[in-house]
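What follows is one chain in structure tokens, specifically the form predicted alone.
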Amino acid sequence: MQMEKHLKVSAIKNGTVLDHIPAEQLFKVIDILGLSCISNQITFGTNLDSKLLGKKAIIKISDRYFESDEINRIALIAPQAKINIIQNFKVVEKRVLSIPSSIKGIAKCMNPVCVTNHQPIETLFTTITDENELKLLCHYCEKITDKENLKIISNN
């Protein structure tokens, strides 16, 4: 018995494909990368079947390549995401996400009295991986923001 394979999201000639994004994180990834503000063709699919995640999302961005620091920002919410660089319809490079040692201006500090929540100061955190759980240590108030309290700052 032969299984038929169908592309659920069409191929792109050149650009970047972000795959294995947890379905519920799709719009956060779009926000973190500022995709709603670019004019490139963007195709995304969500709630696609995934052996790894159950349900996954995928984003294809034509004629756009990201710097490692841009891509690593999404490791905060989708550490298992895979990045494929496409040229002439072929995958020419696969990138693995790595959590950056520090992040700037991506997440809010959960401490309501932190200066970053009251002044126009960009947030700055040191990332801590503790028993496979990501935590953010605020540079200003030294409070730790955990995954449950992680709020992404919108780029819009």
Second form
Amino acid sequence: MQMEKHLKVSAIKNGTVLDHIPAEQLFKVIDILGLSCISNQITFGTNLDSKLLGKKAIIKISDRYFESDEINRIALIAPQAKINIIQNFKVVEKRVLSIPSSIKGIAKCMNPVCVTNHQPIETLFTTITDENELKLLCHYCEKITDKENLKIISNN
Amino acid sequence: MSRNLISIQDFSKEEILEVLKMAAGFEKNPSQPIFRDKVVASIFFEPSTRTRLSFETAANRLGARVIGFSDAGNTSVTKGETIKDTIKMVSNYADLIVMRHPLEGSARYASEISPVPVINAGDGSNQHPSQTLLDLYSIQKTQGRLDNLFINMVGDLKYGRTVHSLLQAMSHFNPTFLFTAPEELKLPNEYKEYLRKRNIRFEETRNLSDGICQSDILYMTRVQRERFTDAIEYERVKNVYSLNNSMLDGAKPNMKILHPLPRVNEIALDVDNSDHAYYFDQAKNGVYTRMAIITKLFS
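Go ahead and give the structure of the form predicted in complex with the partner chain, now that the form predicted alone is out.
Whole complex next, starting from this chain.
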């Protein structure tokens, strides 16, 4: 018997597909990329079965392409995400994320007495990979924010 | 060359040695009014005795005039003025800003806004680099060198900003460290990792009498009551980490006791008359070191 194969999230003609996003990070990815503020057509699915992640999410954005600097920002929360560039329903380019050396204005410093949590200042971190775990060193208070304490600043 | 002094890590080994050399020159001749045309702003959003007074003395001895405040309660900060606006305004009036603020990272932020040099006089429990430089000056002056010394740091090694900065600065000079602290106030792992990466030897102990005989420098810090969740544990620990004169019997003749001050229980008054006591001279060295820092940033 032939298995029926169909897409859970319909294909787009042109644009960008972000695949292999951990399901629980979907809305943070939407937030970081500011997707709720753009007028392009966006479809997404979440809690889809994934061998790699258990449950994954996928986002398809029509007629929108991202610069590397822009898309690499999601490496913080979805390091295994795959980026497919679609033209005329075909994947014309596959990209993997690389962790940027610095992160500006996306994450919140976990130190409650850091100046960035009290004054109108954009946060700035240097990324450190320590024992395969990504950590953020605050440019201002010099304290480390680890993945467990990572909070994303909303773009809305 | 650094334009500001925000974190001790902003200064290279050479820059640190240059400041110490200049400080020695100012100690020989403390009145050198070379900056008569300069105005130094001393803005303290948090209480301070030694740091503020020694910075202001240093600026006065260099001939500069000093403006500022020692209590943010009398300023527009109470009306909700941001750090940015305060710094923008103060930098219109002064040629250099000395700032203490309770928020960590505030000095780095101020230095990015200010067109004139900024000196961090303490930002919360983060950094206090001028204290570190005066500690280094005191160590060099009493030991005749900075290299290959045995340094015993005692007390609150978890939260003490002077401990962390001194440890980083001394790492240029191949020290051996002994960290003497109760379990609750042990040196955080990130600093131990920092030392391991640089192949710097260190040991840890909970017993104050363990390392006194080997030490060249006994760096005492205050064990603060508010750091303990258990009041009984504080009462037990505060006496364990109290140094008295009888404990100094086996100490090396060159051993000196340093303390960033203020002290409470951790050094008994009978130590004050010992040849090993150096903490008040250390505070005096703060003026020469701060004259050197101001001069370096003006040059």
